[in-house]
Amino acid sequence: MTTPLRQPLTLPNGTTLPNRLGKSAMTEAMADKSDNPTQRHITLYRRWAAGGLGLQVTGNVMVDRRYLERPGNVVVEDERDLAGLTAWADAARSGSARAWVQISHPGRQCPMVVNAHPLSPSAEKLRMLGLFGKPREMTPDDIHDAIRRYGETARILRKAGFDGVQIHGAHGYLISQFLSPITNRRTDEWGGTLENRARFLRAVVAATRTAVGADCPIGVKLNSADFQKGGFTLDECKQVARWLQKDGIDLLEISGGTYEEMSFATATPQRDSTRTREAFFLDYAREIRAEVDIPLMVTGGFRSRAAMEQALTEDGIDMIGLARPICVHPDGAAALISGQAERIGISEDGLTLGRGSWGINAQNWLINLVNTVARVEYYVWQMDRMAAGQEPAPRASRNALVLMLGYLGKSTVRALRRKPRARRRAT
């Protein structure tokens, strides 16, 4: 069958991806007590590798053990578990896919069970059920240390055998916090104008390029907008994209939202015109495409082969990102490319609370939060099944409150069991 999904993609640095379907990053939360990858990562990524993807991007790998997006994140600060990272890379590359690692720092989006006083560009607290502590404003030394850590983590992952890295600059994590005027109130060279607010991201890209060399592809995940009043805007995104092209990145993934406005994790597109087009951020990506020549990847909402092909042939998109659909249909990429499937994924209606037996208003902010977390945890559960060598169970029902409480309970247990780690000696 002839389909644009099958076509290879050559990136600016000369690397070729074998097709146009990529696994977008999802948090696995499967690290051991020392924050290292486990056999579960290997089993899960080997399963996805057999499914026909052209690119696999891992979930959040943290650059600083003191600050996690959630307990269970893999942390790469040094080479002490190089063998485990190599085994993970080998599994992720065991099919035709290229294997990249998403590297990240959560900034203020670090749960209190991990650190009650995380770092952020400014001391702007994330107010969400008391789950996050008031951050400490980063000093210039903190900023330079974080930049160094991104580069060092990328170097180690490249040494372990991963094909590339993606810098997480979206969803309200540290880089996104620097970009947004809501979370960046600084008046020094790292805040104020967009040029200053983007300085941290560009410094991270530069440090990463120095660490991995010209032959290693570097991607960036960037918010098209924060979707918050006074936050990072689409026009600002366009300018940052132009700078990133100048800085020599190889793939730009478009997303949107933060923990306070979870556009990246909900099932509702941001513009009415995207409702019939499936993809949440496609309209924004089309506007960004008019500004830059960087290969673009769009993730979120794609379910049908027809919509994916239209995005590739008519909208200037280069890669289709898949996340939730391949948690329930891990062979979905191969099925779409071969023509055996016209659509992958499931309806998420059964994963939400609303009126009925609950007798509550689904527009309530707390209910919306429960629904959002429940959807995420449903797919984490499917990943857990595959990591145990089982197949997904997409038809199995799961109560939204049970999923939410399960997330809180598992996160607490994982945080409590983490082992203290000896400080690395300076060399």
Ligand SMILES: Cc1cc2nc3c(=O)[nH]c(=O)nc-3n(C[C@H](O)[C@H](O)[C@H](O)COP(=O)(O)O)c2cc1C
The other form holds:
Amino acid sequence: MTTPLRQPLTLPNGTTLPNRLGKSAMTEAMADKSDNPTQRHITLYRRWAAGGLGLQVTGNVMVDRRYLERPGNVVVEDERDLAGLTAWADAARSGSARAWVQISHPGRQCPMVVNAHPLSPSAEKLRMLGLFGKPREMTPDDIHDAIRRYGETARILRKAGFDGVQIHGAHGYLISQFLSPITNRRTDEWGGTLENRARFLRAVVAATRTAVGADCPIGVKLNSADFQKGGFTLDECKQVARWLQKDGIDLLEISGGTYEEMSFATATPQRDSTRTREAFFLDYAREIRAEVDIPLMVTGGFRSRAAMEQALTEDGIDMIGLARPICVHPDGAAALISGQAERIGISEDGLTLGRGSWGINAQNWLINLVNTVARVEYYVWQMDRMAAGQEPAPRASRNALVLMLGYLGKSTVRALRRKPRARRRAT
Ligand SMILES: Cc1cc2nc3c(=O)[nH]c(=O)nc-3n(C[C@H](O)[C@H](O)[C@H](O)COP(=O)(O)O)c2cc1C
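Follow the form predicted on its own with the form predicted in complex with the named molecule, if you could.
Everything in the complex follows now, all chains and molecules, and the chain you saw is the first one.
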């Protein structure tokens, strides 16, 4: 059938993506005890590669072994597992999709089980059930070391055969911590004005470009806003987008929120709703579109082909980002493009901690937190199934508390299992 979803997209550096549906990054938590990719990554990405996507962005890969988003993250600091990375790249590229890796540093959003003393632009602790330690304010040396690491990680991934990299600048991780006045209270050249707060991101982009060369596409995932009082705002996002255009990035993915305001994972697609309510960052993306010519990918809430097509044809959006729907419908992209499916993804109403409490309206903050974590873990479980060679189970109901406890338990076991080398260096 004729659909704008089928159109190829040529990026500023000349790379072409074969269609407009991109898998957005999703953390896999499948690395081995040396933080390397495994056969499970290969099976999972081969399954997704068969599903008709134009772009596959991997889950966040860490640039520094001492600081993880969660135990089970892949870490790329050197070339010792180039063969494993190459096998992962081959699997992700085995269908139509181009394969990019998301590179990230968690900053203060590094769980206590990994490191009780994470780094952050300022010593502002993330208060969440005691799961995160008080961060140490980064010294200028720490900052330069982190920038160098992003470049080195990108260089190695490119060498392994990945088609591109995406720098994770969203969701409250390190780059996002630099951008937000709540977590960045510095008074030196890395804090204060927006220009100073954006300096870290721009330096990471520059280091990455130097490392991968002009022919490798570089993307950035950025919050349209943090949705926190005093945090990074839409107006600031527009200015940062203008700078990123000047810096020569190839794709800007728009998202929003942080661990404290998990809008990226909590907004639920509504039935019979307007497409703006379906794709919850679309209004913001439209405003950003008015500011820049960089290709834009918008992620969050897209489920219906109608909303996706309208975003492409009427709102000037270039790529549709999909995360949760392709965990339950791995062939979703092909089904949308061929016209076999009008919508993909599931209603999450069946997943509850207490009747009806799944969602963001729960009265109790603890239930709210459990539900939010469980919502993410439900999809991690679907990825686990695919990684084991099974099909996802979109109709399966899971208890939110079990999912939350499973996350805590598995994280702890994985953290303890990591090679002493990895843990010893986590100081
Ligand atoms: C299981 C899971 C893991 C995720 N991991 C990441 C990640 O590693 N990096 C990232 O930028 N976003 C991550 N996200 C957020 C998604 O990329 C996406 O922005 C969000 O799920 C909204 O899109 P959707 O409505 O299509 O799911 C994750 C989401 C889920 C459900």
